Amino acid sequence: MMRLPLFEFRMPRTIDEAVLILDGEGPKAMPLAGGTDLLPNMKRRQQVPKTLMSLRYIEDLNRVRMEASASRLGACVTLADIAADPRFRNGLTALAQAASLVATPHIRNMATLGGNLCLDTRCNYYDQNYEWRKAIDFCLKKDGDTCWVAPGSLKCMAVSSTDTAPALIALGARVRLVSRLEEREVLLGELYNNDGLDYIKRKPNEILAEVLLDSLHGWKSTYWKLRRRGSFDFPVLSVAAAARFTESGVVEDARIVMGSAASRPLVALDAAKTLVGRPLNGESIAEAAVLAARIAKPLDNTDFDMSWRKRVTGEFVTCALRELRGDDVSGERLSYMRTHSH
């Protein structure tokens, strides 16, 4: 049995009580929210903070502000209660989709939108156990020298494999960042640094309080994901699309974000580029999936096979845009997942 190490626990009732607890504890400190995947990692002593802030009894990170003009989700807004809000459809559909993807139901009752956010990049040496890991004398994410992916690199290849981000930057999503002597907003694109390790811009001492979004009348969104079983896993690879479109079908603006194939969630810009001033017809399809599918560089260091999962991006991006374009494809979601689930 794996047993969490010792640590103290605080509990702050309002976001200037954690800052200020932040600010004093200093790294040794994290913030907790629905824990999901920070204790087993905790288990596993990939990371071991000696203080643990929970965020779940602060009421201001609980809060869905939804208007015509913009939107405003708490950080600590579960998984279940977004994908079961229907508000989360048309333009957000995206994200309800990407919500109700994560993990099993238990697992969604308590995981947080800023906790996804958050979530730590993964990679098959490095989500072992203490004694699995020491055998191979750790790898660079933790307690090593050498990343086994590529040991000629000086770069953690460990993978971004959060559901929520590629659909929240395919929507536009800034997130507000708070510490106690100041608050910046961040394109939530921005947020992420294409290194394993040093993986994303939040500082120790802040705390992720809220995802921001502009008004989303007139588009869509959809998103794909790949994994071995029908529930539970992380992604292997992740497609989001979202598009504005005008009344004879034309496309206004579109976004196409990958995740799962690099350290970073990936902005294929040149393919949502490709779309704008055209109708989603098959020859702009298939010319954004190509583009798409050029940045995608998966590694040998999670599920299924990399170069099949590279020719997967190109056909998750064509489901995706077909999708958007009304297409029916639920039922190729369903045999996509039948066929290469094995």
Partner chain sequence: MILVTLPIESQKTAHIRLTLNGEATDVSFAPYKTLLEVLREDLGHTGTKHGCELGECGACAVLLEGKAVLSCLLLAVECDGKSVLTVEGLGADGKLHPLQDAFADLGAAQCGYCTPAILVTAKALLDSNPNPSREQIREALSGNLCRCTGYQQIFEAVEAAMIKIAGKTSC
The other form holds:
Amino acid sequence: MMRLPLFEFRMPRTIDEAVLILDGEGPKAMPLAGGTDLLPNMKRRQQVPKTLMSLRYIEDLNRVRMEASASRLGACVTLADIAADPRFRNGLTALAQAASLVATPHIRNMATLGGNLCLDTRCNYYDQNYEWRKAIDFCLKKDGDTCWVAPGSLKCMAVSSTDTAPALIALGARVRLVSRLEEREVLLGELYNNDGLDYIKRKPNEILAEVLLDSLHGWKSTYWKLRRRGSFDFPVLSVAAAARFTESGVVEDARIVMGSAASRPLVALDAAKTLVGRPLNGESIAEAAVLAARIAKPLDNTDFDMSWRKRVTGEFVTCALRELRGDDVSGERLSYMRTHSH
Amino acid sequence: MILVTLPIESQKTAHIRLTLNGEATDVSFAPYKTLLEVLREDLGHTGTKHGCELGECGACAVLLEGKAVLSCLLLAVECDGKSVLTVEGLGADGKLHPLQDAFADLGAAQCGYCTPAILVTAKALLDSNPNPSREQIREALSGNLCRCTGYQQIFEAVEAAMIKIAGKTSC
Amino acid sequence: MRVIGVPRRRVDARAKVTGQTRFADDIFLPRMAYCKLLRSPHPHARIRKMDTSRAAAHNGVYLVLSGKDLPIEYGILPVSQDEQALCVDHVRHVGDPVAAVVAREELTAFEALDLIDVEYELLTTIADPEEALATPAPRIHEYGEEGNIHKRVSLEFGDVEQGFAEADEVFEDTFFYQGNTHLPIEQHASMAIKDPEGKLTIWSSTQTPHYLHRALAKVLQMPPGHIRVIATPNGGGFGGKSDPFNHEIVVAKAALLLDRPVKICLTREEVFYCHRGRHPVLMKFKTGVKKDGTITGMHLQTLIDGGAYGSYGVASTFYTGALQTVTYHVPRYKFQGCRTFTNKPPCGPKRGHGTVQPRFGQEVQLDKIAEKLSIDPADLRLRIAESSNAVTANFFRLSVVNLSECIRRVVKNSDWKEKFRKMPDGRGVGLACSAYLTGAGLPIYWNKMPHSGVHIKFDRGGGVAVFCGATEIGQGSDDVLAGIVAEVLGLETFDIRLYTGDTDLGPVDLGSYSSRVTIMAGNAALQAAERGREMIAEAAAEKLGVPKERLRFADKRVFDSAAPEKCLTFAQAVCNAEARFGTIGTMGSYTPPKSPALYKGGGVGPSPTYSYTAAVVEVAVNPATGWITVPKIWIAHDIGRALNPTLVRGQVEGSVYMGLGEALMEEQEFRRLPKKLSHALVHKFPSMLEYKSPTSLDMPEVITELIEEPDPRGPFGAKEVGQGPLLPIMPAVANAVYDALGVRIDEVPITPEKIMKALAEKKAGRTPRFGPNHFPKVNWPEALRVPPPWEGGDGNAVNDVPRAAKHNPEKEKVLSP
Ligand SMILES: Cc1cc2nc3c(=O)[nH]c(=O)nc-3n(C[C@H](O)[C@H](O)[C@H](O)COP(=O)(O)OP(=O)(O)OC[C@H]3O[C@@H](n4cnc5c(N)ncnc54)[C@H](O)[C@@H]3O)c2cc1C
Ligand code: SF4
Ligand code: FES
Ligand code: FES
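Now the other one: the form predicted in complex with its partner chain, given that the block above is the form predicted on its own.
The next block holds the full complex; its first chain is the one shown before.
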């Protein structure tokens, strides 16, 4: 049986108490939310925090407030709750779909939104047991000094594998980060670095407290996820698309975000821009698909061949945009995602 | 005098009280342990299995406050005051739960190793949705790998139990 | 019949659904300690130095063992005694164990592993068979054919060149079948104790307690009589728990030394290192056919990646060439197989052992042949299917063969004629068939003893206890025994108590492999039960004053069939018999019939009878991405008789499931890191997450049909079902992909990437295919020439000494499983 290493355990009741602990313990302390990322990493000795600070007992983090003008989602809301909540429809569909496609039903019952946004980047050379990593002499991201994906590279290329981040970025979400001395709001699109090691701009003493969304009135959104199996698997490519249309179907505003194609979610600015002012027709969709695929640079550190993953990018952008304009793509959706949910 | 030091990992310094299968239960254990380890090693409840201890197989599923979760990814210290249901708590009064009966009759348990987790997961499904479609059953069990059955007899057993439970509650 | 053939709850079901089945890791004993193994981080190295003193001094550690504590070599086959429980000086793959730590807590043991200092001298590593052929030194083992070739075989049954000369068309195709693993959800676990008298007892998740028993006796140098092996119910086996394993031997040794219970449960990663899974095989098929599809000759070559140890590999090698002739009539047949050592976890027997890979090649090639000859692939197979009671070119005697009926049923059920070559672009159907053994004809070590034995004890209260070495791995072997005994004695299965998988309690059964338990333990149980019934009937006939022949056993009574009111309860009848004969206990045993395959190598492949299967798979492939889904599968299996149809269906569907995983996504893949940076040759992803086992959302609907024509060799006519139905799935998927898009994927697994590559070939006007293009040169030995029966052969090779003449049980190592 894989065992956790020893740790000290803290269970603050309030955010204030929590940030005090983080401040006092320094980077050796880590927040524990659903534990579905952190605990496996600890068992594999990829992360060995001295102190685990549970967020489970902080009520504030479990709140969902949804109003017509804006919504605030507490960081500890579970993905299962998001997937099941009928309020996450219309403009918010992409978020509900992304949440419902994470891992497995069991994991979604435990996993939190905040944990999903802070998810460690992933790589086939890194998400391995201690003994395995020892056999390759470890790697840059942990305990070693070579990157096996790109030997010679000084940067880790581990993959951003969160499902909800691309969806929330496409929805224009912000996050509220709280530390002992400071509180700040950051556009989610700007929370991540394109660096597998230092992948998140959250400081070790900060708690991600809330996700903030402005009104998405008039928006439609969707999320497409590529993985080998119908459940369990992390995304190896995902596309979140959101658009607002005029009455006549012309795109007023659009966002396309690709997940698992780099160490951070990739915003396909050009692809989105080309759609604006035009209806979603074969031509504009095809252009956007090409532009989006151009920036996706999958590497050989996940499941599936990297060039094939790149090729699917265009297909997924096409499916997502066709879905937004109202085409019935449920056949394709079922075929790729193997599930009827959403 | 010989000084005996107890390794820290042997020290059962954590203590919780939970409701295990309906029964108030106290347990002391080493604080690094997950619920899976405490159930099996400190509480003698070996019905809950494990196939990876990393969240990748579903064999360790139990119900926490009625919801299917993975006991291998849940710190036992976080279960204080909670209610936990394992396969040992499914039947009542010496009788099998309809799901257990159906699984036994319809070949849904071959080696039986994935079975305890699938049973409790299916119970959570039927508790929240007494009349699930085949697709919903597939979806609910998609976090439980079974290497033996090909799942078909499992789906059929859940459906048979569903009908049996519906029959019972309607009369 | 009241029990046999009736769908019913299996005898061990209640334990399974209540969580009471005690798997090996569920055993906890007072004072027990945990064991962890330190494994080599290098794929190939010499151990220069090892210092365990820091680990031994660590707080909470009881014992540290290393290679010198267990130096004696063992292995499943007598010809491949090439493993050491802890490597003494040579490690052969990443994961090879070199030391063991036993501690009070598992966490302590794990952490103490890092305190063992080992100095290695790295050796050249060999990643695949072609490298092995090209790199004779350094040798991974000091035995074998030469260099890094473990085993080479060459057999010729009739002159194949003549066969090709008589053909209208000759087809040559190469295929590659990637390796994959069993992935039982239960990780291997064992608990050993030194019992109060100083003897050893070990509980282990093993499919072969008898073979483990032998290995323990050898390595621990203990009399077998002082060792008791109890096979706990296996949480899935599929062949992965059929070898004696290093961890079993280590905990046994530790328990003896410490005089306290010692347990080990492997992590999932370690299970990948035990492996013994499907061998990667490169194959070349050359087949000659007449215009009507009749095969005139076949030449098969296989190049097999064996991994770091022998395991069952010699048998696996023969198996890659054994069953081609058992499915379709092949009048002239040549087989050449070569297994090499590589620095990867050892391959061995996985469901369908060795026959799965060539089955894929043969069935895909038949699809190509059918297309070229413009014959429907189902019709082609109907023309060439083997027939009942035939003796094949390689001298395997068939019993009942119902392959044709299987084909007809799946053709009908799937609407084949309406679908084949008629579905819209991107959709298609494919058909394939297979045959599999119902039990290996010979044990792994040569002897004349029965392959299975059963004791039955009859109790005065009417209770019946069955003792047998058979091992329950989920397949339902306990239920088979109970069902047969209950049927014969007119009882219910609930009345039967089973004591199985225990080397102390029951007579030997060789183990749960090669689909042998139903036919062998089943026939032994049938014999024991019938002997018991005979005694009880004789005494009852006297008591009731009725001729014995008129007595019936049913409903827990023994009665006169002419006057049912004349009866005894079963319990009364047992007491009555006991008064007449003394204590009632009966025995049964089973030895397979002698095979006419007398040539060297003819020990692998004979079976009392063979099962047959046909399957149709429907696929939908997206031409833009190659994404493939399988909406539905139809399968028909020639079972002889279904003893418990619920279980039989479960075996069929479970096989389909595993086959589909192999067809589409499962892969035991390795990664070699740049040599100048690290020497590693590592398993790409030894985890449940990255080794892709299909989930409930990936599994299509399966329509199963059982073809029942009792086989006189099987108990109540039963044949095997645990393995055969897996075999047709992979080729049927490949053939369906061709029907859908017109591209051939001559390699398993069939992935979207490969489909896209084949589509690109098609677009470029080249052969629309993905697959291997060459078969390397192997220095084959001179073929043993065995004239087939129709050329007057007697089962011996004409260029070898006849078997009978050189028979020497001491030296001869006949192989099988
Ligand atoms: C088998 C398996 C499959 C998976 N598949 C997917 C998948 O398909 N898609 C996917 O996106 N994920 C997947 N995951 C990963 C994981 O389950 C999810 O990302 C989950 O949402 C993580 O949330 P958590 O609450 O469990 O995080 P935790 O494990 O508790 O935390 C994750 C990280 O975030 C930090 N953290 C958590 N909450 C906060 C906070 N409020 N403030 C600051 N830091 C915080 C933690 O310190 C830790 O570093 C999978 C995991 C497993 C084991
Ligand atoms: S990308 Fe390179 S450095 Fe980063 S985890 Fe993978 S191998 Fe290690
Ligand atoms: S043991 Fe595999 S998911 Fe928990
Ligand atoms: S019954 Fe064996 S794993 Fe499901």
